[in-house]
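There is one chain below, alone, in structure tokens, taken in the form predicted alone.
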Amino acid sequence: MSLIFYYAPMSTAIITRAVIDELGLDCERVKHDLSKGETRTPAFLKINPNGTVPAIVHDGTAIWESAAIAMYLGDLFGVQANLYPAPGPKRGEAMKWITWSNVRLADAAGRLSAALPAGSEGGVEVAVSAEQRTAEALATAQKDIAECLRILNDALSGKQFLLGAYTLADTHVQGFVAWLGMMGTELGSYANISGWLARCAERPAVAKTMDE
């Protein structure tokens, strides 16, 4: 098997790294510096025309978007490792949470990141318009994040992890929630989320990303 992982620090590629490490996959790791435009080179754009990380090339086929990568690797390698459900309702539930985190939660988190003052922890430093960095934009993002966290907190009621046992859905979703915490979002009032994050942090693959 040939697997190449393209990543950059402080990006959603951290989540993909945790997925790869959870599965114990050997791969070539290629680091890119976003500030130097290394994901906008002709060579990289042939791999991902969006010019973003994460991306993987598995046996010659390029796959991008962290949700797609998590589900693809989960399907190939996660079932046997008891980290991803076999086809059926539980598989659909895992896909639901992975996709939700990339679409609804990441959208709100991205707007929060853009609205934070320049230089803030987790904030965006480039390509932010004046409209994105206003008090109103910040308040709207915070309101939407609070609703996402309510949904997640309710879903974790009475459960150790999203599907009961730990899966790659937890690996994936916790990465976005940890990003919110890094940006100063108060998570302590969400008891189910706080306990879940602590349990996720006990996974060596997740703990490794938190140390960087």
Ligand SMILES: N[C@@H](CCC(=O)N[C@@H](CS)C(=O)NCC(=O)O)C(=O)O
The other form holds:
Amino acid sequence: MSLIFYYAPMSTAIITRAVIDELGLDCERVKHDLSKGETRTPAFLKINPNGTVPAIVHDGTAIWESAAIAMYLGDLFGVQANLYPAPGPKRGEAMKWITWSNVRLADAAGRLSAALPAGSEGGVEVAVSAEQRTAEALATAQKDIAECLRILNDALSGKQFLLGAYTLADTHVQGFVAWLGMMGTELGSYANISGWLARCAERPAVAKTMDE
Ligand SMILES: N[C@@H](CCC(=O)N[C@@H](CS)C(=O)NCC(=O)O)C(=O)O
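Output the form predicted together with this ligand next; the form predicted alone has already been displayed.
Below is the whole assembly, all chains and molecules, this chain first.
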């Protein structure tokens, strides 16, 4: 089995790193510096034409989009490891949360990141337009994030993890929520989320995602 993982520190790729580590997969890690445009080189664009990390190449096939990677690796390696449900309704729930975090939550988080003052912790490294960095854009992003957090907090009511037991859905979703925390979003008033984040942080694979 050959697995190459393309990543950058402090990027969406740290979520994929946690997924790979949870599954205990050996991989070749290839680091890219976003500030130097290293994901925009012709060589990397052949792997991911979007010019973004994470991306993996598994046995010669390139897979990009962190949600797709989590579900792909979960399908192949996670079921046996009890970290991803077998096909069926629980699998559907895992896919629902992974996709939701990449689409709805990450969209709002990305807008928050762009609207924060330049140089803020967790802010985007790529160019931000004037329309993205207005007080109105910031307020809208914060409102949308509050709605996402309410949905997640309600879903975690009475549960240790999203599907009951810990799965890659938790690995994936916690990555985006932790990013919100880094950007200063107040999470303490969401009791279910706070407890869940603390439980996720006890996972060694999650705890080391900030390492280079
Ligand atoms: N939806 C994508 C987002 C990937 C993404 O936007 N990655 C950023 C870092 S967080 C990136 O590589 N940016 C480099 C660039 O745009 O040049 C995913 O979940 O994989």
